[in-house]
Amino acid sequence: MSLIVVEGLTKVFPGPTDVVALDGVSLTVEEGEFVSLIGPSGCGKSTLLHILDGLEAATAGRALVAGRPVDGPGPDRGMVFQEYALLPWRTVQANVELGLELRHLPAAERRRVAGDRLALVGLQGFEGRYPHELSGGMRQRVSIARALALQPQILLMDEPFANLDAQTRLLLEEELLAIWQRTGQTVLFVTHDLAEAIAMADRVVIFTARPGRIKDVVRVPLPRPRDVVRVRTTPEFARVYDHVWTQLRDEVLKSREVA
């Protein structure tokens, strides 16, 4: 059985005019897979991740992780929020330690793990800083380190690299792929960057404009391990890129008409 199974998932945010964020989404993700989610703004990508993390209940349909219905957050899943969601009154170090602290790990162990994860995202030396003292990209990396601290089996990443400069972004893409390859984690990776989506993933899931449905799932037949930069120059990459863009283009245009 697949590690993640989503069946007919629908999410309606009630209000004066109900917002249908997801409309009958079905998707399966295998253990160890790297899956990119791409789609126009507001199509429900974040909502899907929040439901899988157990932060939000589905209106209809099912979400299973390891065969069990999701009914709340768990240490098997780690979430990187689009908004970073760092606690502003905590230092970088204390933010990364948060998950371990909530699980009552001893202080020395927390420090060790947090230091290790911060080094991973290239933030050693910033342990004592507060979020407001960091750039957007650095905050984003703290948020990634925090999610990695609990060593979740599944990583739910909501536009984790959106605010990084292009070079740091390439480095972190590389780093994430290395971590992924080493740990065998399963990654759901939301991005607006088409090239990034393809370069990183085994499959790219394309969403329609709101209400979010899955328009297509495109397999990326590029060999592993990949060089996230050089892979972009291969003819195979160009072919996939063209295919994904053709489909996405229609949806982006549609979503702009609505807005």
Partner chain sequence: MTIAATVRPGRPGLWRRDGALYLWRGGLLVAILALWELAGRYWVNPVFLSPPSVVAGRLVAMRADLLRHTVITLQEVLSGFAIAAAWGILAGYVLGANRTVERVVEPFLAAFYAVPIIAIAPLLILVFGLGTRSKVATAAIYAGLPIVVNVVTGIKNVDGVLVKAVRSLGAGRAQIFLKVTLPASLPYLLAGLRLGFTLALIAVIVSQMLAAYAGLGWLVAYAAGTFRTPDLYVGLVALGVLGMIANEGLRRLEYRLMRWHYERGR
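Each form is matched to the other, and the largest set of C-alpha atoms that superpose within 1.5 Å is called the rigid core. Every value quoted in this text rests on a predicted model; they were computed, and no experiment measured them. Positions refer to the first chain, counted from 1. First, how it differs from the form predicted on its own.
Splitting the chain into two rigid parts for the change between the two forms, with each C-alpha assigned to the part whose superposition fits it better, puts A162 and Q185 in the same part.
If you fit the larger rigid part between the two forms on its C-alpha atoms, the smaller part is left turned by 13 degrees.
Next up, the form predicted on its own, please; the one we just looked at was the form predicted together with the partner chain.
Shown below: the chain alone.
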């Protein structure tokens, strides 16, 4: 049984003119897969993540995680947003411990788990710092550590590296793949960066312009483990890039016509 099953998912945001964000989306994701979602702005990629995380309710269709309908947030799913969403009055350690506090874990256990996750993302020694004392890349590492602290089976990532400079982005791509390979978690990764989507994923899901439908699902035939820089120079990467861009280009143009 697939870990994530999405069947005929539709999401309509009501208003003076209803906005159909997703229209009949169906997708399955296997346990331990890394799947990238890519498409034009406004095509419903983030909305799909929000539905899977239980932050939004579908208008029609259904979303299942481990065979159970998604009816709200749960500890089996962790979300990492584009914006860091750290509490500025809490230290790095306290930000990572936040979800553990809400689970009423003892203080010693919270410290142990948070320390382990901060070590995993390379932030040992920064436990007592505050968010304003960190670079953008470090703040995003704290966000990832906070999500990992809850040991979710599924990591939902909504353009987590979009606000970072190119060099930091490459470093965090490498670190995320290393974490994924170590933990075996299932990752759904939204990005607008086509090269990033391919370099990271087992499969790339291409969305149409709004209303969002799945146009194609492309398997990435690149061996693991991957070097996210060197893999971009291979002929196999170039072939996948050309195929995905051919599919995506028309949708980007359509989205501009609608806008």
